[in-house]
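We begin with a single chain expressed as structure tokens, specifically the form predicted alone.
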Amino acid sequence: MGYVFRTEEQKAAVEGLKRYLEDKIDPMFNQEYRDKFVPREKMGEVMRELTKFGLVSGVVSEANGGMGVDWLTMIMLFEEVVVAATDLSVPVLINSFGAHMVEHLAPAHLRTRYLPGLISGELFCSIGISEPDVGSNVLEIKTRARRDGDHFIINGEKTWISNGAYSDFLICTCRTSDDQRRGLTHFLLDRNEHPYEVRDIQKIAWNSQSTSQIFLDNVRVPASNIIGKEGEALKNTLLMFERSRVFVAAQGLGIARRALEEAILYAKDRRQHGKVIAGHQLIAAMLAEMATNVDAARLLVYRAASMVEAGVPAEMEAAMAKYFACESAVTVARQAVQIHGANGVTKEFLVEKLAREAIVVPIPEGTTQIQQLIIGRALTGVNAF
């Protein structure tokens, strides 16, 4: 593919990650568990694995028991995850983005409790934002937090809750008044000592892993089990959005990148009127294209992880990023999938579950029209929506 800058500890991060990959997590995602839920006891094991690499320890801090990787290497090691196990990003993300949360915005009680284990790979948790009537409209959520003593009970019914089955415990954003702004709650939510109904939902892609819907049925949870404080959480979710967002833009990188390289080697293999179909004019066009839409879309990813870690708002630039490395996803694997002719849609290439998976990438953290949309109004400061 296209030159990237590493340095040369990347480079080691990368190329170690990336032999593993190859040799334990390729083969078991797209053949033995391609479009099969992976239990949760073996999940586990490759989480536990992956936190070796940097992966999930790396956003947490050394002085918090981490790897403290910056947010430029961490996209770079992330990118790899999904070129070999699109099912398996999911998990690291939210993992990633728990412990985020878990070590700057959890009170000292919590934070000794939950974090050793999710950078060691032990626990799994979930974060609750989205429901039935609400995507990505946070201030719109429903979901209430009613206080009773030193306590809240909590009903409501989240979806599309990626890590639900997984969970030990579930980072729960909450309606505490009726301030529109100012009165959005996070709870953490222990499963076992503060019970959740987690039910799956079948998709067209991304199934070896778990999204579910979130029943929360008057869920009694302690006050000192708010993350940030009371009324801030509405803050706290846009923030995180912008660098959750650099990371679903690395899912569309990574789905791209596969899908090209098995057009790649497809196209160098297979023989059509007496030369291999990379000889073709009209393929070799299709797959400069593809190639060039990658790049693109690296260069938009590794920017928003740039700015990110350098302290720099990244709104737009996230947005970005998110908007066109996902679309750029839809159109390589679809490329793919003709280069392929009909053995494309068979289940015998790999390229048939890229495209369903480019397909799902748009959608999460923000559709691409939600992107589109938080571009104009950082261009022309006025609002949409």
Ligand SMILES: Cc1cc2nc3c(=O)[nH]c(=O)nc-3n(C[C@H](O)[C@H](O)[C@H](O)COP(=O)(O)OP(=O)(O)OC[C@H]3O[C@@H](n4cnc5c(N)ncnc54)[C@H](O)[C@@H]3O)c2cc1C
Given for the second form:
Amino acid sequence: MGYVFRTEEQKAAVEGLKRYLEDKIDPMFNQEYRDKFVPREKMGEVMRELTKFGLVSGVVSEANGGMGVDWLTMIMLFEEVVVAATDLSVPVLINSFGAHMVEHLAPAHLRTRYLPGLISGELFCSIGISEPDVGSNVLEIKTRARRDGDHFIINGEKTWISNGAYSDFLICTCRTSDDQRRGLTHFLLDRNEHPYEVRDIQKIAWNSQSTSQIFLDNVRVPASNIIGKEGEALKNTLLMFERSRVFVAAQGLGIARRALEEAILYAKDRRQHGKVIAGHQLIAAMLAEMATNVDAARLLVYRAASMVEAGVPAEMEAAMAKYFACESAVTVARQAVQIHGANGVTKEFLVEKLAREAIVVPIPEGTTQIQQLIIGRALTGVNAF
Ligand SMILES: Cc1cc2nc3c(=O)[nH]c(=O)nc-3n(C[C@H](O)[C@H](O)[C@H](O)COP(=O)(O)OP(=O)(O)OC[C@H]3O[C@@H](n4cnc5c(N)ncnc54)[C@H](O)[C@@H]3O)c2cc1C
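Let me have the form predicted in complex with the ligand next, following on from the form predicted alone.
Time for the whole complex; same chain goes first.
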């Protein structure tokens, strides 16, 4: 469904990955570790395998040791990871964008030190923007980095930070001056050399991976650990969002697709009123609506990824993809539960987990409302934030 435009190379890349995911990852995340935290060592083993298929390694150019895969193919591979295990897609996404930032923004001494480990799956990173009082409006960041000679001293708190417990380093957005737009700077904090405290957060779903609070108490870091230039974190974050939002949109797409696949299997098996429920028109209509939403989400996601690859500005298209695919995940997962009847709310069936996973995805990387505001601004030129 919706795959008619795939090249032979893309088909081969997706099929090879899919076999590994179905064989190893699906049972691991949906049975053995269902709703249980996957320890760092185990997550590391999986990440090392995935990098061989181009996940994480693909976003880095061959010149810098990566596999240099185009963004559309990356999204196709990433969609398959989500279909097998949403939890696993989180470290893939965060390490990919950590690698992207380190490759394009970090000075050479940080690039040569941290990029090879991310590409090979040995290292994990976190990207710390959100704070207890700072969510949708990143301009309000309070975590402060004060200059002290050729170092900075960092104090503050980050929250909802993916990969926190796994992280070897944190790309931390800090305030270096009071200028709201030009006063934000990215620092790379090495967990051993510039220690930060991590506490994990329990959530409705996505608990097989780490989402954390991070506490920064007088963390002393050299000025040479600035990523990008001082004062340019806002500009660089907004550029990253255009790409990373397409990946979160693909998380919505993947959850919705898996929910549809599970619903089709169940509808062909469950019998009521003398026939399989797929034979009842209202069930057929629900499946048709679900499949149409999944394909529409995929087309929006692929369009945004293609624009990113072509180097065309895609802020509105990435926002449309994130908005539609993530809201579709919630709708489609709920319909999949409905098709399962009471079985759908039990731990015996995957749709129970998918419905909980779906409800999370419209929040990170800009909520649905923030995406709507971005689309509205692009349409009218009027800022409604
Ligand atoms: C699983 C998960 C992983 C995450 N990972 C990371 C991470 O790795 N790094 C990181 O930095 N952050 C991360 N986040 C945080 C995420 O980016 C924020 O949760 C998100 O930006 C929203 O901020 P908030 O939760 O503070 O909500 P708020 O900004 O407080 O919003 C609350 C509600 O108000 C609405 N709202 C806000 N402003 C407006 C407005 N102007 N107009 C209309 N409605 C508005 C929102 O849409 C929402 O419905 C993660 C979050 C989750 C759930």
